[in-house]
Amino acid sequence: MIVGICGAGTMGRGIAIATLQAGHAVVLYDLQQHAVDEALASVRAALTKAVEKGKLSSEAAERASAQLQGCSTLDGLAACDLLVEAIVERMDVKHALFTQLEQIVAPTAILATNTSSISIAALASPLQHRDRFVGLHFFNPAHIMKLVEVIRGPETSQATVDLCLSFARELGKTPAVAKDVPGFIVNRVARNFYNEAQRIVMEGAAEVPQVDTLMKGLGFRMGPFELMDLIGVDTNLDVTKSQWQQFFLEPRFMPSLLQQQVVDAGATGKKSGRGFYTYPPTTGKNEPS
């Protein structure tokens, strides 16, 4: 199968390494060259560390890297079985998308989506072909989380959501079909965990390395603010503007102006080197901001 991932960031790389790894053909699109250009050095870079680790034989991912293509026009998916949407999360940047998509790509190609959080159908509604549109939400880094959200909207066929299934399980992913509501099942979750962790900040209670600590200590891999600068501060507050105003200002799920204010400084996390903590380039180690 070629699959095709719409995103050369963070998680359409995440995407594309699981996807390879499992032995699937994969076209990398971006807007611009050079994004494409850096995505492609960085996936084939995560595959030579996989061999380094003993993760991922040498012939494996010479295979994998030969199958690995990426383009800067909508016009390089057009062979593309399925196509697995992962930018801004912005419903109307997606319809652009997506209405561009279904008129390049086969009748039968699958259209995924991985939003965090906007409705499926929502934005399904400007296609013809819906009952081929599907929420696909991986999490980040999607190359190792095991979990995908397999999102059923109101006219996707049940053809549709078995051929996500199979693909996710063909990853190693342990999928979950999840019902078309806000947030679905993990960033519904989720957003208790971000939100809650900063009123806790906002309120004088702890600085944010302690709060992180203190759920590292509960059994949490990493976290909440952690996990905010891994994912991108101004994407985790995209999801969480988008589920409040789905829940129609539900207060539970109301932003925080604590993060408001990080993001409004530029510190949008580990991609731009500064988020909740600083990420100096010759150590790596993690500095409170």
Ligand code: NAD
The other form holds:
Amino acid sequence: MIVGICGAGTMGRGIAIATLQAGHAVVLYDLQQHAVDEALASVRAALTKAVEKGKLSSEAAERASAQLQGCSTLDGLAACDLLVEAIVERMDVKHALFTQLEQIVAPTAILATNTSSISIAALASPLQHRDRFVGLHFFNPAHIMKLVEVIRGPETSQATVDLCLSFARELGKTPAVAKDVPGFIVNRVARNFYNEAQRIVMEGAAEVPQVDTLMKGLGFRMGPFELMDLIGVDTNLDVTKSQWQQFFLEPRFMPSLLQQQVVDAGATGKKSGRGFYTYPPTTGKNEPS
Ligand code: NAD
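Taking the form predicted on its own as the starting point, write out the structure of the form predicted in complex with nicotinamide-adenine-dinucleotide.
What follows is the whole complex; the chain from before opens it.
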């Protein structure tokens, strides 16, 4: 299968690694050629790292690398059987991409979105072939995390859902079918993890590192602030805003002023080298590890 991945940022890169390791060809698309080139280098570096760690044979890494291409114009995606969109969490931008993609790809191609929170029904609404549109929600880092939510829109066909379930399993993932509600399952639960942590800090009840340390002491792999930095503080804020709006401004999901201020200051997390924490240059910029 040829898998087109739209958006070569944090998630696009991780999804590309997982897809290549499962033996599929990948075309990675982003708006600017320099972003595509940087992402291709980053994905290839991750494959090399997997060989060094003994997780991938050098032959498999070479095969995967040869199956990877990039493009900065949509016509480069024409031959893809499955398109996975991982661009900015904004409905208008995703609509624009999908309506153009529908004109370019084969009538049998599946269009999947990695949205964290936006309604699948709403994303599908301007499309002609809504039966082939589906949510395919990976978690960060996408080449490592096992869970994938498959979200059926009101018109998504069973064949489309089945293809996504078997694709996720081929990638070694554990897919779960989720209903099309804001934030689906995991992000809805997780909003409280991020939002309450920020309320605690804004009230002066604890400092950022203290909250993270205590949550890890409780058994979480990462604290809420470390996780927001990994996700992208900007992306995480977009998801919170989207979910809050879809729940008609439900106070439980209200975004935090603290997070808005961090994003306004350009501190988008690990990918920019600073978020709630600062990072040495080598760990920044979307490097999958
Ligand atoms: P990111 O900011 O790291 O990367 C987004 C990429 O998309 C950038 O390279 C950008 O240049 C590109 N882009 C933006 N608009 C585009 C367009 N119109 N056409 C092509 N490329 C475009 O974002 P991300 O963290 O990878 O998130 C991408 C999507 O995945 C979002 O919908 C987000 O909600 C979702 N998601 C993110 C995470 C996470 O932890 N970061 C987890 C699950 C799902």
